[in-house]
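First, one chain by itself in structure tokens, the form predicted alone.
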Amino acid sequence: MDNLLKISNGQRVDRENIPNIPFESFRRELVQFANEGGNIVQFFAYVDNGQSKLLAVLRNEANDALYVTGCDVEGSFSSLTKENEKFHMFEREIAEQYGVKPDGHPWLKMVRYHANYNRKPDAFGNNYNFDIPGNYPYFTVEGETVHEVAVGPVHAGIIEPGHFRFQCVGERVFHLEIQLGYQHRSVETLMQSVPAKRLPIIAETIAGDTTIGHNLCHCQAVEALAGLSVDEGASIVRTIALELERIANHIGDLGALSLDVAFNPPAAYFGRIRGEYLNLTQILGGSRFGRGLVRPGGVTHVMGDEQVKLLSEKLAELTPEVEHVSELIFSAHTVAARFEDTGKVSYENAEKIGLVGYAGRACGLAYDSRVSFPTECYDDLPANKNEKTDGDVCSRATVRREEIMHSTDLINTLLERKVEAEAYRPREYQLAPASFVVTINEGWRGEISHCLLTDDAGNLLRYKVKDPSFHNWTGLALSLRDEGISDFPLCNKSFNLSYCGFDL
């Protein structure tokens, strides 16, 4: 591992630092890094001076290490995906974002159809406007008997557009395959660009469900950039509100699997009950979705004794209900016939594609940000357990039921520490030249992460972000392969994955 620089979770180091190898070094130590169990935090491309450049950051499960390299590129590279298929998604998106090819990767066509940043020909041979989205050759089944189903991009509610073509034999699926991309909002190039004090607020609104999740990262990145430090109290305030972002969606994924299979009562307990815990988000910081809570060296709301006195009561009220609620689901034998053996995602599978979040711990990988890489008050709080890791919808359900109350036990211990936050003033702040950062945390889906790199002059050189959902939608897909076509729902929701998280 010569060739790789070993940082933490979080730190600031100075770009000149990185290691910068040939590009043949770069793919032989990256493919061998993945074939021997790592996996892929980040893999991307920028422009530093006119030279296009690619930076991996990668993680080790042996020893919770993290480490980066980088290397110089021209308009096309030998793809790692051959090698292996954690470079899969990655590669699809370097080439998209910046026109770079990876010359024999598999299945190379669009992420999120948009103009790339270097404003040339694509690496898809187009120019480098798209047209429609979706126009391209989707993977074909041949077959007398075989047919096809498409589903969306338009769906009903008011969930955002994806497309799911299924080649399908009779009711059996052979193969699903996702296309998202139809609303892409250009958030990274958006963080380059708008002034400093506006970086939290687009940052919380990455994907609205998990704004703790993404902001955290955001304010982290900067926290270390600049220096500003963060007092234990709000610590503490920022750790309970992601355990609460965390909460409130399983709760309602739970409610929303037990209606997907006609079990209505936990369904309606369940969406009563995710209200009661976004409204104690609202008690913890103001927004029941913890929207202006965070910022970058602290918090806005001080958690005071009457905030810690509602917060223990209630949580003290919800738990008995939450497990009563759970057990009616996992206890009733029609709701098991559809659970379980559904959509299952094998452990190698799993590990071959990298699938973070409940849903790789679903499926027996026992990674958790919050254990191998804290943040805030994760380092001295005791970790999860998970019981049933088959990779069904079972699993997937089982989990999140095994979350929700070892958050809840979490947020009990912090609330018995009863440190104050200090009174938030907002802070002018110069982020360090000529660095970067990388922040992880284990937000409700899975791992998130953020990494930042600043140009000589200290102003953002490239921002990049990744959703668990950008390593997670391809697992969807391999949980209908031989599943009944009218399985999907309910697969589509023991993952419930994000589309905008996705689109960015």
Second form
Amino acid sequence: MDNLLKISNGQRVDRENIPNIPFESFRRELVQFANEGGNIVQFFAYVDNGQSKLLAVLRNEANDALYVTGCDVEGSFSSLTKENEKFHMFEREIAEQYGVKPDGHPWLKMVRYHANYNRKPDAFGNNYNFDIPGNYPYFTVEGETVHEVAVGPVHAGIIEPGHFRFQCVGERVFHLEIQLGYQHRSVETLMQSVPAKRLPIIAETIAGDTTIGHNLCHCQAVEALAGLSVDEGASIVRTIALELERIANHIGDLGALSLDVAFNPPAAYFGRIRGEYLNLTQILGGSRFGRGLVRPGGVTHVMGDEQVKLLSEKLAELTPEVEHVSELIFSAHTVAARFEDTGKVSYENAEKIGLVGYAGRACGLAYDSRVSFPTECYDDLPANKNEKTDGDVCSRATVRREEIMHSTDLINTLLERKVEAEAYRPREYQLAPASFVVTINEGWRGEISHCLLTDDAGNLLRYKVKDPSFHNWTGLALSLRDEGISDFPLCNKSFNLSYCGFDL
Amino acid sequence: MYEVIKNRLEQGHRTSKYPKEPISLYKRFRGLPRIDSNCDQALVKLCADSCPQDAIDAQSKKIDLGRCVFCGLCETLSGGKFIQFSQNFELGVANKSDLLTGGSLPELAEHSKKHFKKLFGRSLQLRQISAAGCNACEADTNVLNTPFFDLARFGIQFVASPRHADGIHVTGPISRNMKAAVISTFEAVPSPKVVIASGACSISGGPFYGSDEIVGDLDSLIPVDLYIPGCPPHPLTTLHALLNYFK
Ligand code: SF4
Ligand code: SF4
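The structure above corresponds to the form predicted alone; please give the structure of the form predicted together with the partner chain next.
Every component of the complex follows; first up is the chain already shown.
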């Protein structure tokens, strides 16, 4: 395995130690790794001293190991997607960001709609003086009875923009194609160019509902590159904040799922209760979304006796309510009739496209990065085990119900740890030169990962962000196959993917 | 059915009494800043230089609430001596220039477009446009429809079609890829209409200022009537702004 360097989550690595192998070996190694059940955490392009390069971070669940490897690349390379679907979206992104074309890619369409970063000829033949969608040939099904339904970008609710194209016969969906990019703000290039003081603010707003998750990835990466340590008290606050984020989102979505099947009472209750959990995050750090809480080197607000008491008491009050409302949803036959067997993704397909998070776990892919690559306090906390793995809406809802309870237990455990935390002081830092780091955290949607490369002067050469939605949007598209089009909202909500986290 | 009734009893009545009765937020919440203009200039400069949003004008000792994301760094750095955040969430303004503040804001209810109160005071239908923010603004706007805030009791609703709307409520820094959609949605709303910019993003570009993939400020595209600062604005900030501007 000389072609792969074994690394750990959040470990600084000298870039010169990362294998830089001939493309042919790189390709062979990656394809073999993916074919043997390994997964792709990161796969992206960057330019170093005028040379385009590819870099991949791989994970192997069998032994919870992370690997990194890289190669030089010129204007195009032989697509890996032909051999394994797990590379599909990554290769499209590489073509879009750097104009480096994966030859023979079966589905080479843009990911977001923007000009590439190094002024190469556009891989998709787009002229970006014209508005989105540019050159985007939708997959179409032909036939006399086939019709097409187009929805978005602006939707009928308070929701982010995106375009959905359904190929239907009558009410049945043959195929759904999801075209995103409307939320593109160029987060990665922005992070590479702004002063360090702005970085956590941007990290927090990559996907607002995952403020803590993304910012943890960011801060842990900076801590690794700058050699900053985090005391235990701060780690506890970080872990609690990440779990509160998970609970709030899961609860909100269970309520919304209930609303989508026209069972209103739980939707109203969970709508309010979700807010109660956001307010707990506000007790921790002054913001309902955890803005301004996590910073390189620690957290800005220590948790004192007062906050511990407030959190414990409120959790004790809310937990039975959550249990009762959950029971109300899951014991209703009308709900079960709509949830069960709807929006199914098979284990095989989930494995093929590398689904992550609860969407993956609902299909039987056990991966939870809190267990495989633990950060903060997760090493000595118990894992959740989910039993229902049918891959349908019901399974995705059930996993969330279980995770709410599991997260509540984790928080209660952490609240009992009496740890004196150091008061926060803003840290000045210098990133180590010529280094690499990858960080992974289990956000509420699944595996979040940031990957940073620095140049010889310690400046950011490449900042790569991956939201779990990057993997999972394809899962939503698959869940609609041969499904009634009226079940789209339900399937969509059961995944509840991020547009801005995907669009960056 | 029994379960439904049991839960109904447990949940009870949860709608807040605001604005009839005041409501207080936890002391760590960061609302309207109190600014000590007698503060040592060196400390002011330190805060201004460190502010990630470049929202502090050291000369005039003012904060631009349209840029500020309420991260709290200036409060920490100055030990509360220059800036201290109060829990006052009433931050909406009708004039953009008022956002540059020394610690006080004009009474929103006294704004100059009084005819809006007559037109929309009893019924206001808004079309929300999400334009490349982080979706937290949207989330905390949606929350107004939950039982605690129950926005509909004030005759304010978010509607699906711009044709049914009296105005638009825009969040996000307006990406290049959303610019056309924002403009056509605005044009589809029948006149007279109002435009609300919600969150630091739609006022100044927010955390994404300087990106060449965004427009940055909504009012460079269309005239804005009401600005609601925050990142995201607290639901009560939005509620206060809507009630005071339109009622
Ligand atoms: S709270 Fe506002 S003014 Fe203060 S440092 Fe943060 S962004 Fe700047
Ligand atoms: S203002 Fe802040 S919370 Fe609102 S969309 Fe922008 S980044 Fe998100």
